[in-house]
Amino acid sequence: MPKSPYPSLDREQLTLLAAWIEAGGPEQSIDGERPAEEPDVLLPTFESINTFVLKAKCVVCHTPGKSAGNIPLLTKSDLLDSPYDLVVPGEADSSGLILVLKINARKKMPPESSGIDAVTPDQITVIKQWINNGGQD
């Protein structure tokens, strides 16, 4: 432990190790700090969606008063009320929002020109699963 191609452990390293043990293989570090939670997954939920996709990657253009302002992307009505057909609940193949966003999409969201990553297989999967639920939560 650990296996190559990864440096061995240190004396010191190894003393922390046997007294994390000994303590019982505690949650609080032997210090006294808590570990770093790990980060939340995305969630078929409006709320989850907002945080990991929408923020992170779409509403610096989709904004009133930025270049894609026409078509804001902020609150859950910008999407179940638009008059693009973004979101139609329970129908995620026909949304607006899921056409877009494929690979191989004609006008591909987010544009590669805007150096934002664009949404992966996963998000969009999860996005599908919000809006084949009828996009309500």
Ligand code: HEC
The other form holds:
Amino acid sequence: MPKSPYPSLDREQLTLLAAWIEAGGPEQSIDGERPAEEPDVLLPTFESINTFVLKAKCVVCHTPGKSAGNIPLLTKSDLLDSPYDLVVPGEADSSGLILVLKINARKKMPPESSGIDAVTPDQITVIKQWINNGGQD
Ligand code: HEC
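Please move on to the form predicted in complex with ligand HEC, as the form predicted on its own is already shown.
Now the complete complex, all chains and molecules, led by this one.
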């Protein structure tokens, strides 16, 4: 290889370049695309439940066109207005969303065969809290 007139890339630049290639060479900065890291303490809000549980562990199947597309889990209204009583405000223990997360659930979600990490006990506690607070913001 002929000697380049440009200075060589340092480690950090190489890492960034590799990440950009891995992301498919997007035009936009890949920074904003990075999945958010889960905070130690999850807030009982739709926003955080959506980001760290639903998008991370459910939506691959629960979106139109996928295996559970008839039960979408994309928006707050998908949860609150669902014919499956996914969220019964104030009553976490009667909410379909909680029933499928219980360790002995008949149809435990996410299905074990999917290889997706189970929803952790801490996450379940926070979802229950959100529902018992009324399932709003
Ligand atoms: C690998 C695909 C997949 C993932 C991931 C997944 N589900 Fe499901 N889920 C399904 C399928 C398929 C059904 C429909 C089962 C049936 O027909 O009885 C279902 C059914 C359900 C139901 C209805 C259960 C019932 O009583 O009929 C709920 C509620 C549910 N899922 C919630 C979730 C939640 C919450 C997550 C994430 C924590 C999740 N699912 C992750 C595939 C998935």
